[in-house]
Amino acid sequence: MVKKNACIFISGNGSNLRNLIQKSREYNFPINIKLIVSDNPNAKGIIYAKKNNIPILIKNCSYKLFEYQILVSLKKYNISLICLAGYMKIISKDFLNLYKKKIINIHPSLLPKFKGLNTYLRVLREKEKKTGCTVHHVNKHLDGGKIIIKKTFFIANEDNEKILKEKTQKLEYLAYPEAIIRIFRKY
């Protein structure tokens, strides 16, 4: 299997990276991760990038720069995919333009429903009888590009914004290679 080469955008823990580092071992697993992006220089994302020697191009500068430095290394590292993990940033529309149907993003809610910020407390004041995870494409609209997948639970009396917060996490650690590998089998 030839695999493509992918870039994670982070801005914190980095679980959704480790994971996708530890998939993109797999011999049948689509994609070979060769760049990491934080907006973030405290980002605990980081250290999983250094353990595993990829290379890391973090935020130092205005965000117009780091936009530019950004595409050029997207470009000396032969960058197919873009996975936006955790990613706290808008990305300008002059880059979605440049990788039109390369970004893709995974959220942690049903989408359509509960785009944006705060999402598990949004969940639970709405009192959801079932929340879960969305992988999808990045577009111009904050969560509004084509669905991937998504993975769903039902949310037990006693969840509260940690538990929901646990639990879509499992479930996005599934959700964000099955995703990858989708999106492969298409070429």
Ligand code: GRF
Second form
Amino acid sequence: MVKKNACIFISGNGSNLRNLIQKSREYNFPINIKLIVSDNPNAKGIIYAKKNNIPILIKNCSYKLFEYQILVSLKKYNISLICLAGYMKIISKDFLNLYKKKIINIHPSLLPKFKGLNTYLRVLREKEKKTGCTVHHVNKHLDGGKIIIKKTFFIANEDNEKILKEKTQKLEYLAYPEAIIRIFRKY
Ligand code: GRF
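One more: the block was the form predicted alone; return the form predicted in complex with the ligand.
What follows is the entire complex, opening with the chain shown before.
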């Protein structure tokens, strides 16, 4: 199969990045990860880029200039899909227009519920019965683009923030690869 070139944007731990790198090694997974972008020079996820010899672009200037550098690199590596994986910056409107429908994100709640930050705490405070994760297209509305896939689990009485995060991320490692397979079926 002819794989598409993808880029992963991170800001922190990079466990979804690590998972996607592993999946991308499977011969029938639709993407190759050709570039990693981190706006945070101390992001733990940078080690996975280095270990796997994947080129990485790390922010060391203003965000405006960084976005320009990213655009240049995306062209260089012929990137046709951008996966945000714990990327904490808002993508500018100009950037979004250039990569319309080609940017996706993973969020640790059942969107449209609990957009934004501190998701686990808010889910617990609201005494939700279930939660999960969502992979969605990125548009100008925070966590508001078209949904590609959701995965759900029931919250147990003893679940705290830490446990919710563990359970949610376990589902994320299934949801993100599945979402990528789904979108490439349509192309
Ligand atoms: C994930 O839980 C994702 O839902 C959210 O940020 C977290 C990133 O985790 N957007 P990691 O850096 O992939 O470990």
